[in-house]
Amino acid sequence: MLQLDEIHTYYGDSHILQGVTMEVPQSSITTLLGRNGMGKTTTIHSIIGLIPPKKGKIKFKGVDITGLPAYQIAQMGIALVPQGRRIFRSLTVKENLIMGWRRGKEGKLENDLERIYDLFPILKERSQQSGQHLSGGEQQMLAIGRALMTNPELILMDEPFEGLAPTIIKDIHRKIFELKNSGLSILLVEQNIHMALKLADYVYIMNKGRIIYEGTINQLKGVEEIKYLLTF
């Protein structure tokens, strides 16, 4: 579904991605690791044209999408879920979704306004609501729905979890598990490790801007220095 080949990216001058290679194959969820700094946002917004990278390739279903807009990629069929949230604080959570709406395969928005609603009933409840007014946990399904809006193939989500209460993060971890499992395919960026392995398929571990380990979560259990990078 993605492939990232020798990815280098920079901010100014500064070299923040230093050869990055990563795939996320179809219908499974992709988790990337690490610490704070380590590079793991700017893949992301490599991955969906926000920064562009100066050196390798991005391949979304074998198309190299390398250095094309954010717009044209997203239009391609691929979401992301920001960090932060990122909704229209001024708008109702109906315009929120509306907003972020891309004609699918049944084409009419009513009928996608209403599978979002199936997914998190409580945006149903709120839909005249504005933004602002919502919890952090709303706030969080808010962004998710929005980016199922556009109906994408393939969803980034850069630290769905953050600063969200226990039991909101696990309503929204069985969510992510039920969009895997309708065949969506989930990058997921996260600092919350325990979350985020229950989920993975396939984990990646960036520091500073190099993938430096990767496998399955059983595999990078064994090795004693992931435990020191992450704390398992």
Second form
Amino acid sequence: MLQLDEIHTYYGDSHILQGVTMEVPQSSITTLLGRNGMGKTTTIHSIIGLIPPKKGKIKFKGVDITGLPAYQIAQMGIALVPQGRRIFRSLTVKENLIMGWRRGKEGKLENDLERIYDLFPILKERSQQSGQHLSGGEQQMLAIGRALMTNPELILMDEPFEGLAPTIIKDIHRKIFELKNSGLSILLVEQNIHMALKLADYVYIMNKGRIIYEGTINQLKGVEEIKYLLTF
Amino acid sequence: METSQIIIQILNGISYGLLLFLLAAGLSLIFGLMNVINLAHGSYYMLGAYLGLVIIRHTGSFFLALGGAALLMSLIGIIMESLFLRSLYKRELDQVLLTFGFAYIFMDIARWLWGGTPRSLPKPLFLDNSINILGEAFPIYRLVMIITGLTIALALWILLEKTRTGIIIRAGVNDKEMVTAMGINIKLYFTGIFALGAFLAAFGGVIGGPIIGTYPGLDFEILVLALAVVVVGGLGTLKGPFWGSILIGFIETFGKAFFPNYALVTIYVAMALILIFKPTGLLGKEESS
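Moving on from the form predicted on its own, please list the structure of the form predicted in complex with the partner chain.
Entire complex below, previous chain first.
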């Protein structure tokens, strides 16, 4: 579905991603693990085109998308659930959902909206409220719903559990699983190794702008030194 | 002062305020979406008035002048945004300086084409009348100005609040990067909002033409007033410039009527007071935390 081939991304003068190679297969959850400031968000932003890489190639469904403007990349079927949710504050919940809507299989905006409301019923209750008056968990559901409204094939989720209460984490956890089973591909950025272990099919571990380890969950569990690298 | 005179001053304040709103609305939306204060916005107003005058001379139709001048200026707005401002994307200070340069160029062009003499636009004949308000005569034209201004304010409100385009514009005021990540080409909206701003300003220039007229220098005078409005009302919204315009319109007309000796400073005193007590303006976009 998505391939990153030796990408190098700079933020101003600092060389953040130093040759990142990774892959997100279809209908799977791939997790990118790493501590703060290791380049995880930069990787996400490189993929969606907000900070285009200077070197290397990014392919989505076999098409080279490196250097395309972000809106074109998004239109090809990649959606972003950003760090900190970034809900549009002056929009209502419903407006947040419909603003980026793109026609999918269902074809109609109302159908897609109903689908999101089925997934997160609380959003229906809050549909006329302003996005800024939601709780953290509700905002996260809205951010995921907003991304789904673009009918994407790949969702990039940047620390979706950050700062949430355990019960809500569980709930969102389940929803992400459902999304994967419905055929969606997910790239999940996480700091928390336990969270990653519960969700992921395949894990990449990032340190200082490089991938230092990759493997399946079972392989990862056997590697003791990983736990040192990721002590929190 | 008699009641009738007070009513007339109120109506004058509203009509003047709504004229300012036509400018300030565009100024505020452009800033909200692009973080650029368009210092050529007053020039759109002045050029709109001149273009209106030319169209009236050739066709005799005030309404053709209104539509024609506004459309021509929105075309100039599109050219300015897509050919010049866009190449300075994300360099807001450079963009503001560029609009300042444009303001001077527009002023010179106006002086070159139409000279330095102040000119006035003729009113449409059927509006060249007065009605009687408690014994005082009040020009119908000003009443029509009020109705037009309110209609446009309503139309803008519907555009921003009730359409998907409006939702996207408001989202862009919050977080442009996120709007692009949603698959929306926000640069199209930049151009569109610039065109709309120029359209409204030129529309205002023609509407205000029979009362204020047009002359070189009007561009900066009216720009300063529009800036006062957005400072008072707050930037990035529609509500802000609306109430700001009405307030500045009132302060200007009542200031002239009650304290004629201080007419030049009343607006700035109000502006300074509001800046001291509410730096984001009365209804401004909140600072993102």
